[in-house]
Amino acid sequence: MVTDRCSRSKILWGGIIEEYRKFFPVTEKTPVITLQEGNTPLLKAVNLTKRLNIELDLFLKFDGANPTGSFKDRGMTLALSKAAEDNAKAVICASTGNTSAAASAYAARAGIKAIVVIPEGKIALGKLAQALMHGAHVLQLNGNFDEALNMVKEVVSNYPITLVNSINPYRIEGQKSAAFEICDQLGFAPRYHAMPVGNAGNITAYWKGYKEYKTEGIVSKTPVMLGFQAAGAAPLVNGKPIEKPETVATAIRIGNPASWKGAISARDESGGKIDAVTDEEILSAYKLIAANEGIFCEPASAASLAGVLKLYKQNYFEKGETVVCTLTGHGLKDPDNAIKVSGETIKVRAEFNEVKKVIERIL
């Protein structure tokens, strides 16, 4: 049989704002740079509930497998294709590394230089590599993120270079689309959300996504909003900026979200709940999504699962209810922490019998 290409090619994912441009500040004469993000993966959770004896209708929703490994992408295609059409010359962003690692990939495609500040020693080295790689200028601030993010507003309120963080708000508008596609892949709207929160944009931009699928009448309910942070870097629970937060999960180390408003608000017009979950649950739940569903996300993307099985374990949810969780980040940015949290030791020239030990311990 011959394959017809020229119809095959009509079927290929374009990437999000060609796939949902009425609902993006986009013309004619914007150009789209794109990497064909966007229509990342929806997976039933089957072998973690039955594990777990958890009675939920629970879906991941593995952002991670976004071109640069994170959910950024979404954001950075609108806000680079923006940058474009404006005729920047630069971007510039504040990171923990997802958002340096997709501002440097969409400005190398846009042919625009990128600038990206990072906290010193808080960046996991996957990220760092990203950045390097697509040719970022990057410098290193000995301080964290919330200092990072001041320096940088601080260098375009002098300087012509766009500012591509989250306060930017084509980088909303670009998150939303993972709501659209969850509602498109589930034929409806979820009754839970839970994700990760660390500068607060993520749970604001989906949000938004839902609301506007509403009002359109392709959903006729949204979702119940839950956003976890980590217990040492939780200042919407605590309810004031914290200003040396700590976390394994490195990217929700955030003690001042710049989204701080847009969370809240999602948190209130949903009736939802942004709660803390400490490092030991989080790294839990990190392991268990790899070895039962076999999903590799960044510790942090693990938030969302530590969260949901936090608020199982205190009656939260009805049985059988639809609970999707957002992983944000692929686990090979983070190797080094993979690694020490896997607990397992690999064998130095093993003989037959050390592989034998092994069939027999698993048989």
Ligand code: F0G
Contents of the next structure:
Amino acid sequence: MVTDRCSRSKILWGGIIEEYRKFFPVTEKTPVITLQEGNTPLLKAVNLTKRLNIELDLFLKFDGANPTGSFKDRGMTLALSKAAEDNAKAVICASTGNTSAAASAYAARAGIKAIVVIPEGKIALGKLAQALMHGAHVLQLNGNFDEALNMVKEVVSNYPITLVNSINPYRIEGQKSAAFEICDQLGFAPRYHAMPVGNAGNITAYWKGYKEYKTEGIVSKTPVMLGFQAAGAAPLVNGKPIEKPETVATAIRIGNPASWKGAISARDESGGKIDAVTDEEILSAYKLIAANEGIFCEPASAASLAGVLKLYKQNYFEKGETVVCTLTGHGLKDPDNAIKVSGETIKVRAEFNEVKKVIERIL
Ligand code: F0G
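The form predicted in complex with the named molecule is what I want next, because the block you gave corresponds to the form predicted on its own; please supply it.
And the full complex, kicking off with our chain again.
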């Protein structure tokens, strides 16, 4: 019997473990828990560069296009696959929202229970909705992310539960795949790579990925790594932990990053920089990206572009160089913030005359 097999089926994306298997600590015995994460768009920021008169080859790596809407899926496919291989019954994490959404989704897929601990009232509602819908046990802590992380560390030292925060090395392993993809998409490693920094796992992961591609001889150079923290939550910039971090970018509202050393190594080995951007700069970049490039990312994600714009004004870059900004999460997770900052008046009942006025204004 002949079965249909359209020719493109063999080139469809299988998720990061299948696509980059030889770079990961997996064997044929590892059950692959995947939502076909990765393969996210790398878009040239043609409108932004023109509008702001920026002489750079600027690209946006939109990791909000992952299945749960953030880069965390890259790490979670590996963390949950290894947890399943070890017959884990439950996983736990502390989170500013995205880790909890990804952990809950991949745990559901694996048939493993998930417990997530989040700072009460300080995560975007879409992320909370995700954890609830995926059937996680959601605990809200009257404290910040750093306190939540300390709590889950204590839990795993007392119970046979797998920690899936980025101190779990499989998370970093999976997240390095974004660096591979960028090289594969560009055909070379960018000169500069800019990204938001919170708990600092992702910058650690990217740097590992770029270095591995260079060691394998797939690229000849590694990029200069640029990390950006929110000014009210910038322990790496200040050189010491911050007890009460504050920023509108709740995803990176972190005062004592677990991968502190990894971030500093990425900065120093690459000759890069970790700098702070204000909430105003973050929100301005957030709006610029959405209005000019059609990409809706979450506020924390926009810290990467905010940082690049800040350094550009200081003449940090050589003209015409390739700069990639990672946009880590999807804007739909946090619609409240978007509506608040958009400054648009929404007409509940538009009259014909009102429509006419708008059309006359914009044409
Ligand atoms: N961008 C977004 C959208 C995030 O959710 C995070 C971290 C970061 C950037 C920073 O990445 O921590 O590896 O430096 N979110 C974590 C969470 C802390 O719990 O979802 P990082």
